[in-house]
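For reference, the chain that follows is the form predicted on its own, supplied as structure tokens.
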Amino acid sequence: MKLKAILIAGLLFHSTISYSETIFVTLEKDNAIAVVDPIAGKLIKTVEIGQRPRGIALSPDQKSLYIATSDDDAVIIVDAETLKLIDKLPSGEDPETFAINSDGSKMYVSNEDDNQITVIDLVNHKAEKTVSVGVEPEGIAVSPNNEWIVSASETTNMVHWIDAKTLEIKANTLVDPRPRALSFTADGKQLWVTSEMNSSTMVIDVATKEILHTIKFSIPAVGQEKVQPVGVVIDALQNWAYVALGPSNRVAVINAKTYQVEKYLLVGARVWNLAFSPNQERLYTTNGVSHDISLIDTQNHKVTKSIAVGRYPWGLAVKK
């Protein structure tokens, strides 16, 4: 019996403890990218990468990682474990944000100065086509079926539905101004997509590329013109959207199934981009102005740390 006990004790022990995780977030004016252990709560270490790198994302295999060096006009490509570079990718002038495929075969990079998405084999490093697109697109993502490459265009205030196979625009959705981040939800059948100007987030029905709902964003003693949509996530369930409010310091807890807003949560200055843990227990934000990164605990809708990372911290990805 006494054995018995000490093994439910230990399995109960074991089953508490939380699995380590990286976060890896990139410093534009450090040149830099920040490696982060959140769950001690600390920086571990700052690694110099190339200039102004801004857009990160892992391979999803999670042993590479990719950010966009923009003053490098490079995406470069790092070994997520020693952090040495690899190789650059061919990705035009300027990227500041991308996608990848769930395959991790292709990225699609946003060419901001050029009007242009550049397709890029993983496979084989190589560029395969530019897609013309509106004026100015930034905001990228790929279809969890990986059917469709959607761009968000700033100045044209459109979302671009290119088809991942033809690489042809196949449909053009007129959304609220100045479209910044777009992301799908798990079962592929919406995209949400923020306003900047608007201080709104649209949901699009993917199956007729038109606006189901329009969230819009309103908080007590903050002025409206502070209240600017920037990165959007919804969690696995579908249960819950977040989005970054840029310099009103906010991120909007929204439920996703009714589309309201139930909760503004303070976090650091200008919040930029957002992104999970692995279970989905927590989120992390980057706060460019404060230099920091915030963490939420998603269970109880709390800010519940802050870690100083450098200057200007962009964007983030977490390692498992």
The other form holds:
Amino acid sequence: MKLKAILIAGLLFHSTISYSETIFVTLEKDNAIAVVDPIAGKLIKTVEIGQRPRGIALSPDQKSLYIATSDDDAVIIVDAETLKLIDKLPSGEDPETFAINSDGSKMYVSNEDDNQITVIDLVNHKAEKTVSVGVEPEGIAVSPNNEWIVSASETTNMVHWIDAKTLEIKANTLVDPRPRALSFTADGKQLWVTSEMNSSTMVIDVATKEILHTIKFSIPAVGQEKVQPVGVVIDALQNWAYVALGPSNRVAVINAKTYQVEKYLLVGARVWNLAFSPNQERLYTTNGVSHDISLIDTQNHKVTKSIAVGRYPWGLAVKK
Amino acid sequence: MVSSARFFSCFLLLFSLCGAENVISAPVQEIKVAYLAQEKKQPAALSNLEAFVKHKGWLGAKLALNDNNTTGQFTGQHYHLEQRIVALDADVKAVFIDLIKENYQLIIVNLSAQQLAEISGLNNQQALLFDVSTRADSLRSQNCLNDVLHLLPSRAMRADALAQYMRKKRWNEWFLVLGNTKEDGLYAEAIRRSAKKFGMKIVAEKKWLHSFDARRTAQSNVPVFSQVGDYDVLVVADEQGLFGEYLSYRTWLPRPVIGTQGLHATAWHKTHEQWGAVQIQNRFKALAGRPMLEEDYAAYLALRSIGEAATRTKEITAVSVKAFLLSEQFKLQGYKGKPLSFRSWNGQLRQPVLLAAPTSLVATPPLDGYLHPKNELDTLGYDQPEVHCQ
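Given the form predicted on its own above, produce the structure of the same protein in the form predicted in complex with its partner chain.
Below is the entire complex, every chain and molecule, led by the chain shown above.
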């Protein structure tokens, strides 16, 4: 009887939010997530989720949504269809960002105040271990082959290379001041790291852990100290990389083969995080201060639309 | 001291012998930093609500020590912070000479402008001094000490920050009220300079003479005292906090108070939480059991600057640290949204200045629209062409 009711409710829900593509955006100051249909260019609804939501990601099977509710000291799991709470993960204090490995079995959470990474088993929802890293760990990523967990510490100014099997730090790469976000290329050969304070992005060779190239950003008529790189993504074909440049309100379009900056696209105010549409034809940005997201056409490198979503959009995840 | 040095050189030897490829290497390079301060006499205060904080600054250095040593685990470096807090009646100069004899080349100094100038005179470039206390403009524009880096904003930077905001608000006509200490005079001078620089007008100026018991008579005296015709804001110069708090809400005309009280300019404030500041506020509170003050922030930045130099260059002599910190390569994260660096012409740390009211952060100049050919942070304080230092 009860099961039936849930099934029916599920079906009803399903029919109401079954779009071809859905963006979930964490709203840091609304304690909620925004659900957006990018094809229709519309905010569908806003759902309360917990205190100060920031990092957000879908499970590889797209069934669960993980959200760091920082002021509740938890990463929560919600059903990606119904948006109902499934469980709370023991993430440690003040979780902001996290990464999930490719088979969805492990989550790695940055605990900024405690200078550590918490490893969570996503099968039994238990914290397995903590790994001590540098001061104020923030950006975190798992290599495509699940060999490396990399963590960037903002004050130590390093990328720590953690062996995913032994959970020991095997190498450290000193990078430009205040590294924020990092992203592996699809082939797993490069790691791209943004530096907020040096207006730069470094391309690191995964084999040697050394910096191959440093890309400097400079925008005509915009003060250099406003050019603060945060989010970074590289397309699957490794033709283009995109870096969100914070309070300069621009996204840099970089030729991922030559490392030349081809264009700066004007988006909303304090652009922070980036995510591709499933077919990578569009790129979405969260613009914290202008309370909206921007839609970028990645074929023509043009900003096509902005959608108001709520107060302080922080991160985003895109579901097929 | 000697034995620990020997211990470390043995360690170094062991390491080179083994040729171990340990990534998290044991500490092999010891970085010695001293912290020199003097006990302070508890000053007269207007209110008993704000407790007197002993040893402002020290815990900021301690926090940076922890941060640097966390980083040091990965770089094979270890930081040692030697605390020398001199008694009120003791001789700071003698203690400084001892530190030089003990080969401390990096010294955080929390002393008055006069004492700083005196020890700089004895230093002979042997140590690099990190001033975490003074705000004197003379040391940054006329009588520069080229062995000193100043971490706190000068009075001119503070006054310029206020003036930028006033200009934006178009509160252009100022009534300047100053106390009768030497420091109040210097603050008032900085206010006059900024007024001129940003096209403000000082329409009235008065000295608060302390010729009556302010505690009893503030209500009746401030309205009379403040009848000077019309003005937009009252700018108060009372660095010690002896009367400034009495002015708000008691003036003849309903006008805001800015300056050393009311809306004030500071390097750090408990209400500041943007740009990752919440994290350092929390870490400091956990360590100190109180909010971080600007001297703590300055000492934190001083030791963090040393940490940056040591991490990136591995060179820790006074000469090499100074060269790195004054280079274009040095960019310090200071939780104020812009990379911090030192002005090569006077050793002043470039930084945004917070404009804070008691429970809210109002603005963080430099504000948008104040342009500078090189770095907008240089719209605050003495810029290169204005400085006449050798």
